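Encoded as C-alpha cells, the following chain is the form predicted on its own, with no partner shown.
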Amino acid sequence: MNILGVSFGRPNSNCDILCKEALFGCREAAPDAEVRFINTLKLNIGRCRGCGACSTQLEKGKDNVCIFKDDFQMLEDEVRWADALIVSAPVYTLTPCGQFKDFVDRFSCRHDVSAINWVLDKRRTGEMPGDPDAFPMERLKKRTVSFISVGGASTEDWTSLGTPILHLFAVSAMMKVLGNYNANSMGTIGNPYLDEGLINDMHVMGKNTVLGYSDDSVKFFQPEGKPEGVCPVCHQRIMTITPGQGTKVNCPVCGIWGNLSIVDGEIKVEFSEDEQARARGTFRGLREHTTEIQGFGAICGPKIMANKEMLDKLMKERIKGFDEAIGNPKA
C-alpha cells in the first residue's frame, strides 16, 4: 500500500505535526506500507488559467497533462501514486490557504472519473480518437483520504470553511473521505503535542484512513466532543437555505437536497437515499455534471453565431478598447 501525507502549512509547524502524526497512525494500520510526506510551501504551483488544454488533449486521445510547467506535475504524480492520503492545510481567512485551492483547481479537471470514463467509452465505440487501454488508469483507481484543517481561533466559526473546502479535493476523483478534522484553537493550545487528545485523534483518523481502504464497515472518524456532521455524505455542518424552497436545504459541498425539521427543539435534516446517491463525489453525481457540460455547445453555439456581429462589435469597443471607452487618459 502507498500512503502519502501532504501539508500546505509551514515546515515543522502545526500542519506538518498533525499530518505526520496521522501518518504514524497509518503506519500502525499498515506496517508494510510505503509512507511519503511532502510539504508544499517551497513548491511553485500556479493557478489554473482555464485554458481547457487538458480536456482537449483527453478528447484527442492523449494523456491530459497540464501544459503549464511548474511543480504541480510532481505533486500530482505523488497523489496518483498514493492509495491513502492525509492532507493538512492552514486556515488564514475562513478557508484553506490559496496554494491548496490552486492545486485542486488544476488537479480536478484531470481526474474527473465521469469525464474520463465518458471519453474512454467514446474511444471504445470509435466516436473519439485514441486507444482506451493506453490511458494511465491510476487516475481512476480507488483512494481514501482524510483532511486536517488547522486554525488558531478558539471558536469554529472562524475556521468554518476549512474542511468543506478541503473536501473538494476528493470530489472529482471519487476519493473515499474518512475524516474531516477541524483543528482550531491552535492559538491557545500552542503546540499539538501539548494536547494529548488531539494527537490521539490524529492516530485514530490515520488508522481509519488505511483500514477503510479495504473495509467498507469502517466508519467516518468522529472525534469525541466534536459536533457531528449534518450531511450524511460529506459530514459537513453547513447548509444552504433557499427562499421559496420551503423546508428544503442544500448541502453546498455535495449538492444534495434534504428536508429540515425541528424535533424536540433541535434542528434535524433528513436526506433521502436517492439524494445521497447523487452527491457530487459519486459517479452518478459527477455524470450529471458531465452531461450538463457536454450540452453547453448545443445551447450556446447557435446563440453566439446568431449574435456574432453584435458581440464582435461590443468586444472590440467595450472590452478590448476598455480604457478608451471608459474615458481613461491615454498612456
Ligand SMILES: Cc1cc2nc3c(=O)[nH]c(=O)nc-3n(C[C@H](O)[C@H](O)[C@H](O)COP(=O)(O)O)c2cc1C
Second form
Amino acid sequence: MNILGVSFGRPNSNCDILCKEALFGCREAAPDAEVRFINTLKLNIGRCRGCGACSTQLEKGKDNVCIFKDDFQMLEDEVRWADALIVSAPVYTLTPCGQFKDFVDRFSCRHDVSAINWVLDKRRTGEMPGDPDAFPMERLKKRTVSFISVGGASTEDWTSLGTPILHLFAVSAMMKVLGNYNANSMGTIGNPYLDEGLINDMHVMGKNTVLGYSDDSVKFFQPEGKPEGVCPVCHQRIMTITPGQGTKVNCPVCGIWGNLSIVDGEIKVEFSEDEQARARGTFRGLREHTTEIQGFGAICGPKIMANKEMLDKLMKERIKGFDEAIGNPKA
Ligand SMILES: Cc1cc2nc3c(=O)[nH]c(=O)nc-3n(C[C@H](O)[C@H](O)[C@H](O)COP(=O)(O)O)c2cc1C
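With the form predicted on its own in hand, show me what the form predicted together with the ligand looks like.
Every component of the complex follows; first up is the chain already shown.
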C-alpha cells in the first residue's frame, strides 16, 4: 500500500505534527506500506488559468500533464501514486490556505471520474477514436483520505470553513473520506503534543484511513466530545437556507437537499436515501454535473450566434476599450 501525507502548513509546525502523527497511525495498520510525506510551503503551485487543455485531452481519452510548468505536477503525481492520504492545511481567514485551493482547482478538473467514464463509455460505443486500453486507469483508482484543518482560534467560529473546503479535494476523484478533523485552538494549546487526546485522535483517524481502504464497515472518524455532522454524506455542519424553499435546506459541500424540522427544541435535518445517492462526490452526482457541462454548448451556441454583431460591438467598445469607455483621463 502507498500512503502519502501532505501538509500545507509551515515546516515542522502544527499541520506537519498532526499529519505525521496520523501517518504513524497509518503505519500501525499497514506495517509494510511505503509512507511518504510532503510539506508544500516551498513548492511553487500557481493557480489554474482555466485554459481547458486538460479537459480537452480528457475528452479525447488521453492522459496529459498540466501545461503550466511548476511544482503542481510533482504533487499530482504523488497523489496519483497514493492509495491512502492524510492532508492537513492551516486555516487562513476561515478557509484552508490559498495554496491548498490552487492545488485542488488544478487537480479536480484533471481527475473528474465521471468525465473520464463519459469518455470511456463513448469509446465503447465506437464514437471516440483511440485505444481505451491505453487510458491511464490509475486515475480511476480507489483512494481513502482524511483531512486535518488546523486553526489558531479557540472557537470553531473562526475555523468554520476549514473542514468543508478540505473535503472538496476528495470530490472529483471520488476518494472515500474517513475523517475531517477540525483541530482548532492551536493558538492556546501551544503545541499539539501538549494535547494527548488530539494526538490519540490523529492515530485512530490515520489507522481508520488505512483500514477503511479494504473494509467498508470502517466508519467516518467521529472524535469524542466534538459535535456530530449534520449531513450524513460529508459530516459537515453548514447548510444553505433559501427563502421561498419552505423547510428545504442544501448541504453546500455535497449539493444535496434535506428537510429541516424542529424536534424537542432541536434542529433536525433529514436527507432521503435518493438525495444521498446523488451527492457531489458520488458517480451519480459527478455525472449529473458532467452532463450539465456537456450541454452548455447547445444552449449557448445559438444565443451567441444570433447576437454576434451586438456582442462583438459591446466587447470592443466597453470591455477591450474599457479605459476610454469609463472616461479615464489618460485613455
Ligand atoms: C494569514 C493568516 C490567517 C489566519 N487566519 C486564521 C483564521 O481565520 N482562523 C484561525 O483559527 N486561525 C487562523 N490563523 C492561524 C493559523 O491557522 C495557525 O497558526 C496554524 O497553526 C498554522 O498552521 P502551521 O502552524 O502548521 O503553519 C491564521 C494565520 C495566518 C498566518
